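Heads up, the chain below is alone and in the form predicted alone; it's given as structure tokens.
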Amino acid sequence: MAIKIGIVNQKGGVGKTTTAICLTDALTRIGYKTLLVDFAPQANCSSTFGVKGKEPTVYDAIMKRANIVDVVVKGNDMGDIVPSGEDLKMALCELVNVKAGENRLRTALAPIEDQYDMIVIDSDPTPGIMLDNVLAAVDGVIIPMKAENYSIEGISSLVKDINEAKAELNPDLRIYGALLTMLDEKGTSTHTKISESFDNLSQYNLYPFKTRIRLSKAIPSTQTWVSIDQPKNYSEHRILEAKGSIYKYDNNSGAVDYSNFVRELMEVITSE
């Protein structure tokens, strides 16, 4: 049975989409059978492993009771991926006059959940049923938290909906922790006092991950490669070969990091 884990976060652009498929990636190249599912109708995930668009998306699983099997998109190196797309926005109103329908996710999942070792999901930052589809389908989640001013201010509300989600639709839901991401390296007087304010998250309960995701210039270069159709330089090259993949582009901070991520997160579900 998979252990599936949810990347949530009520705020965007703090490294939720980038957590999830560095996190799918990592966790393939140690050897574990991965699935990542794409929750955000901007399909970022999607764009990033090459899915054109034409392919059944996560929508017809939950809405039109689709077979999850023929909705999974094989065949890349980083893993396997259940695409989104832009008719995943119709769902957030049509959930809600469905019964159980934060359930849905949940429900599309289970017959291939003895597939996988690993099921990691990618979230929409809007809170509400989307959100609760997540939660109540996952066996943990991670935070991830940009390093800026008034990263940690929000966080309450967001460990209120992971709460309640615990208490009513699942209750062996975890919080695995919370990630600091696009830190700077230099070690500003402002990034430091972030990630010295990071560590005091105990106050909500949260383990703050000892691993940092420092800014690398790997990870939205590689993410950018759907867009290269003839290179016009090396360093096009580089991205192009790389499909993807932090881990195919040379060395840099981004592969390293996440690498030492998984590490960490592996020793955390399995401490209890």
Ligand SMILES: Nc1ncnc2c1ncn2[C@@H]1O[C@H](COP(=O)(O)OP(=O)(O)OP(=O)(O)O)[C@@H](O)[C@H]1O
The other form holds:
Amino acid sequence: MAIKIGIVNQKGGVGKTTTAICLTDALTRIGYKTLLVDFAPQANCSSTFGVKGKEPTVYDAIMKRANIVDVVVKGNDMGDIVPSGEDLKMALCELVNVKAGENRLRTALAPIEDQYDMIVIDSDPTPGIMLDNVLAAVDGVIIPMKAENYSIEGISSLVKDINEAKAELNPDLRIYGALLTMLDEKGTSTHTKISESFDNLSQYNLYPFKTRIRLSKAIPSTQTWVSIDQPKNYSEHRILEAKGSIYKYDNNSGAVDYSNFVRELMEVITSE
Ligand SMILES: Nc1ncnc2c1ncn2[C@@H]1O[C@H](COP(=O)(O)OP(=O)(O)OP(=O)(O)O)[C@@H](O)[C@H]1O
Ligand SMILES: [Mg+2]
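Please give the other form, namely the form predicted in complex with this ligand, since only the form predicted alone has been shown so far.
Below, the chain from earlier opens the complete complex, with every other chain and molecule after it.
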């Protein structure tokens, strides 16, 4: 049965989607059969995998309008994906009116769990039933935190939500740890201070991953989308070619950091 990992933080723009994509990619590269579940209506994972707009989506699966087997898209060298779309926004209201609405994602994924070693779920920053669906469906969560002053604020509320979900929905739920992202490797004093305070996260019973994700030029490039049908010039065509996997770039810090992170994560997962 797959190990299921949720990428969560109620703060926006902290690197959840980037971590979900790069983690999936890194796991696939070292031989794990990996599925990425896009559980955010922005559908950024789906866009990077080139399947944004494809139907049915994860929304159809959780609303029991489609079988998950028909939602999975195979064939990307980064891994398989369950695409999302804007329709997922509707689930926020609809799920509160159905019985056991928090368990819909877990139930939807159950039929394909045995086909994968690892399942990674990207989430939306909105707290409430959408986050609860992720917390009910996974074995553990990773909390990406951006290297900036306010990043640690809000963590206690997130940890409280996770612990409530553990008590009410998923008794074996683990917090694998917090991952510092977008660290300026030039080491400005602010970043150095943040890095030091990050090490003190144990006050929230959070393991601070030793691997830090540095700011990388390659990462935003992989998320750039240019139409394949009408490349205007060679440079745009090259951006298109580069879109998707960070491993298409040689020696970039994003690829190095996420590979190191996967190694550390697997040690943490197997440590219990
Ligand atoms: N290591 C990195 N180096 C450079 N840019 C990065 C890095 N990680 C993330 N980014 C950029 O930061 C922005 C926010 O990242 P991302 O979309 O992964 O955050 P998020 O937490 O998923 O946001 P949201 O809450 O809106 O879903 C994106 O533009 C992304 O390209
Ligand atoms: Mg995101």
